[in-house]
Amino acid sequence: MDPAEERNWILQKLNIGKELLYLTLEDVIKTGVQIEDILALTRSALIAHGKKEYEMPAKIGVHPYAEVFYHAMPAYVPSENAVGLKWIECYPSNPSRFKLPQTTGLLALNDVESGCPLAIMDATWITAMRTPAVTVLAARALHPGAETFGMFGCGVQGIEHCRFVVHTLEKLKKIYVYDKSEEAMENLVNTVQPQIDIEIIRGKDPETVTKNCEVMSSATVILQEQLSVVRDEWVSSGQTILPCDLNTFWDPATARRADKYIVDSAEEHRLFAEMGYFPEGLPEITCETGEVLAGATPGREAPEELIVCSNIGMAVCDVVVGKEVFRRALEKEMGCILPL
């Protein structure tokens, strides 16, 4: 829709500058945005990023505790007429201490023409959806013929990765999962297996999963301390590794020796390096994920290439998905209109 036409449509439902739409987590989910929609929206955002048609400063944040982060994530994507900011925090101890999610947050959207707020919505579901979307889109671009996928971390992100990956790896035959928590593994299998036709296998240990999978991802915890759960000697040529947890879970030697080290945002990875998350130095960056999806840079060029593609989350994806949630909510007259 043309931006002017879209703005006029919004004005029929929301008095811009006088009102904003508030959407709860339940509202966001009930707008009906499906996996296929998320994949298309995320791909659009990544391609815009790959073509450098965006504005998005690297994440800034505060860290009240060593294992905790708050990130402010603004972005503007002209092709989608989307501008806004996600304010998100991660408390790994929340589930055990308070029975609350590890990650919570809000997304604010603005009117590009006037700058006035259009909406404030829960960002938990959007984050949970766009993160695996990036992983599986990258997996298709870098390793389309893969028959095996491994997922480390069986929480919310692990569940969604297993749900999403069957949509992009068309030759997939087996999914291996591993978590130090048997309960988490059991929950993932019980939740996802009825929804997909691909067999999900509980990994005996990280080594077994690593040696059995062509493509792997991890969504555990982001720490400055390098846990190196997956040892470099377990990793073989020809594999594709897609971490969502920066430099924490994998032996850093793997990224350093990879034939290609691809990242979603070079600027953000350099910022994390300055903050101490790469104590042995940031590996040499080959290109960005969006550049591969946009066709600006080649992905896998030989079967034996070892590729590490680190995606830590970009606000361009959040605002594009959020804009569609907002549009559908207005269309269905969902949420609560609040005065400004």
Ligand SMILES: NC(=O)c1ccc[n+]([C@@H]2O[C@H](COP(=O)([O-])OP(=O)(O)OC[C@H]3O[C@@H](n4cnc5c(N)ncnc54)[C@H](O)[C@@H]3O)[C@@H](O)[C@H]2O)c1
The other form holds:
Amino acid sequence: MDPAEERNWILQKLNIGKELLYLTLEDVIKTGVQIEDILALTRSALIAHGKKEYEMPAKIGVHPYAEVFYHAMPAYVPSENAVGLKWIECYPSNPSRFKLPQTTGLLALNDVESGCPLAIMDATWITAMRTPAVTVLAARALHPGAETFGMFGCGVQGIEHCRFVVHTLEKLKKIYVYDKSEEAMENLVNTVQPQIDIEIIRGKDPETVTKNCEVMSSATVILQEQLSVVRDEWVSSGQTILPCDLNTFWDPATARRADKYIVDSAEEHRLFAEMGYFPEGLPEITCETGEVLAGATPGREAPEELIVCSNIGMAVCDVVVGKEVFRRALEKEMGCILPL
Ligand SMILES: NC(=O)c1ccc[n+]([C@@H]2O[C@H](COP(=O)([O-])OP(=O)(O)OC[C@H]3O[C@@H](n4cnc5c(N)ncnc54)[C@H](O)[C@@H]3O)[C@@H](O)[C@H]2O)c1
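Could you output the structure for the form predicted together with the named molecule, given that the previous block was the form predicted alone?
Now the complete complex, all chains and molecules, led by this one.
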């Protein structure tokens, strides 16, 4: 929709400058945005990023404890008329200490024309959805013929990755999953298997999964320490590795020797490196994920290339998905309108 037209439509439902729409986690889910929508929206955001048609300064954050971060993630995507800020936290010990998710947060959206706040919404679901969307869109661009996918980490992200990957890897025959927690693996299989036709296999150990899969992703924990759970000698040429958890899970030697080290945001990765997240140094960056999706740089150029594509998460994706959630909520008269 044309931005002026969209603004007039919003004004019929919300008194911009005097009111904002508040959406709970349940509201956000009930707007009915589906996997196909998230894939299309995330793709647009990545392409805008790849064409450099965006504004998104690298995350700034605060760190009350070691291994904990809060990030302020602002972005403006002109093509989607979307501007806002995600305020997100990551507390790796939340599941064991409080039975709460590692990652929670809020997303604020603004009116591009006046700057006034339009909405505040829970960002947990948006984060849980746009992250696998980035992985599986990158997987299709870099390894479209893959028949096997491996997922390390069977929590919130692992579950969504398995639900999303069947939408982009058309030749997929098997999904291998691995988690250090048997319970998490069991829960993933019980949750996702009834929803997809592709067989999900519980990996015996990380080595078996690594040696059986063409494309792999990991969503475990983000730590400055290198866990190196997957040893470099298990990784072979021709594989595509798409970590969501930065450098933690994989032997750093793998990214260093990869033929291509692609990242969603070079600026973000450099910032994390400055904070100490790549103790052995940031590998040389080939290009950004959005540039591959936009066709500005080639993806895979030979079957034997080893490609690592690290996607740490970008606010351009959050504001674009959030804008659609906002539109649908207004359309369905969902959420709570609050005075400013
Ligand atoms: N890149 C992004 O955009 C993005 C977005 C959201 C979350 N994340 C990151 O993804 C990761 C997972 O998030 P989540 O919400 O799914 O968390 P979660 O707590 O729901 O799941 C994490 C799973 O990883 C498993 N795990 C932890 N260490 C492991 C190890 N050494 N070996 C095998 N399994 C291990 C845990 O048992 C757990 O089941 C976090 O690091 C989070 O910060 C990244």
